[in-house]
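There is one chain below, alone, in structure tokens, taken in the form predicted on its own.
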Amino acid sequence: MHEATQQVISALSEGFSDVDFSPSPLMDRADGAVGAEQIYVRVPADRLLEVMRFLRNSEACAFEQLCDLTCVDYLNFPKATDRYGVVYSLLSLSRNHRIWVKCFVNDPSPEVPSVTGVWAGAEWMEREVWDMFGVRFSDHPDLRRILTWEAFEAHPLRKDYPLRGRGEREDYEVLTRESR
């Protein structure tokens, strides 16, 4: 683990001694080596906002930028204990380090607090995760669908969503080259 990342983990452990962050490599490399330069920490949903504020405001961390916010559906993943992992990619420009934060939630009503109050740029990314995965962001200023329509009842990036859809495409005329 890089020294800068170790400092972030130490600052988190000191600031939140009651939270088990379980720092781990973001992914294992194909050659079997561990990717120690890319570390993620686990944060429980009920502590997410205070940890994210700490990561942004702490001198040791200084994560000024939320680079990405996405979700992973762990349905049928080996050894997975939770259904959804909301993943936050954070960058510190001033300290030149990165960290990923994973917040795990489950059905029937997966929900995490919105981080739009910490990073305003999270607004559209949270809307996309809501639309595609069905993870709700509490206290989001405008949680509407962004890629599908409001009456659409499913969430297409869930692993249990059928590959051919649920009939929503059947109302459209099939266009061919000959139908011009």
Second form
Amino acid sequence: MHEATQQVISALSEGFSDVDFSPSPLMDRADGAVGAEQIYVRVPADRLLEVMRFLRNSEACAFEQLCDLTCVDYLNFPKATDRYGVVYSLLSLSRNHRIWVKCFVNDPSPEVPSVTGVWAGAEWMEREVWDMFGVRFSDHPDLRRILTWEAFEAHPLRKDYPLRGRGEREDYEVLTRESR
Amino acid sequence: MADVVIESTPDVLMDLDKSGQGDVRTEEMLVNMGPQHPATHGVLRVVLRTDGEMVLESIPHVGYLHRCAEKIGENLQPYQYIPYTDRMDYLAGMNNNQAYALAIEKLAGVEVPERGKYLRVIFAELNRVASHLVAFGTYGLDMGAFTPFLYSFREREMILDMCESACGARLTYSYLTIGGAHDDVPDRFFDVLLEFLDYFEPKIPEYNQLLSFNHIFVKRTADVGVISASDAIAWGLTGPCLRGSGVKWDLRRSAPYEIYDRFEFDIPVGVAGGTDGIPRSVVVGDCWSRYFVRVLEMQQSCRIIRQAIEQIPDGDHINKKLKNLKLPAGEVYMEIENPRGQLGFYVQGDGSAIPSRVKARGPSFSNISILNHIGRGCLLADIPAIVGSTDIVMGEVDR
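We have the form predicted on its own; now please give the form predicted in complex with its partner chain.
Let's see the whole complex now, leading with the same chain.
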């Protein structure tokens, strides 16, 4: 683990002694070094907002930018216990270090607090995760679908949404080799 | 001779003025711009709430080009997905190939031979020049200048010819792939490339004379759509949009991937007007700064390519031992500096040959999300200037 990441983790544990962050590499490989510099911490949904504020504002962390916000559906994933993992990729431009934050939520109503108040750029990213995965973001200023259309009902990047078939036009004539 | 009678203002008009009915009454109006509009660079739709010429609100609507690229990536092997990455940011196919290949290589622990790395840098930088040439040309077009567009496409054509000679495609290359570059370059390729650089580098001052310092162009873009450095960072802006706001941040320097730590180059940022021949009206973070950062970056790319040609070793261009790639369980996030900003791939493997999650973080997606924030209170004619200066590619916004 890099020294900078180590400092961030210790600052986090000091600030939130009651949260178990259990820092671990994104990619846990037996052969070691590759990817070991990418460390993520787990944060429960009810503490997410204050942890994010801390990561953004504290001197030791100073994560000024939210690079990416995405979600992973762990349905059928080997040894997974939770269904959705919302992943935040944070970057500090002033200190040049990164950290990843994961927040796991489950059906029937997956919901995490919105971080638009911390990073303004989260607005569209959260809309995309809502659109694609159906994870709601509480207190989001404008949680509408972004890539699909308003009337669309499904969340297509969930693992139980099939690659083909659903949502295709049913009255559309299908040409087969025989009918040609 | 009769005296000249000077007629006074007719009484009727005087009365109207006093009652206030002669004023121009204004009314809010919704103007729909796009998705088919030449100044939106693709299928962007912006709904503008206007009061006369003043824009009160500009809400972008995206998704018209959504092709489920991420879902497809979760059902294909990495090799098969490379052509899909071309179609995200279709003006910088090489850079997109490179980003996805780097992510997979990092996840699966694949080695890339030295020559492959150099070829990647050369083509990534060539593609950056080609992409900035399109940005330069079409931005002039947005501002009503047709000639620079012809000039920039003349030069871009030469780059496309070179790319074609290397991989057979002119736009969707799929050339940089997992383990290196798909083919080696043909004989005399580097001679042609050097010839092009000798020809191209003196053209950049010509572009500046033609467009950058053109009085009308400066009037349209300087001090328009100003983004402060802190806003740019908070909204997730990257690339020339971030550097135009004066933030010196470039992944090629701050987190050198591939072999970028072996080259010397500068990172151009936006500077205030009045110095170094920059027009006086320019403010850091305005449309002109973002535009001019791109022009300067073309020069730097040429510098990198020259150094790469000098250093490139012989040998394999691709890792030839690679067969049946399996992705270990785990995740990786790989970000590179693409012409538009930071292009990130978040890839998760689950032990099989097909990744279980592929997320592409396109820079244009974040870059255009700030539009409503900076477009508030500007004039209607400034909206094309702002949209053009962010240089978005909708294929990447919608994926």
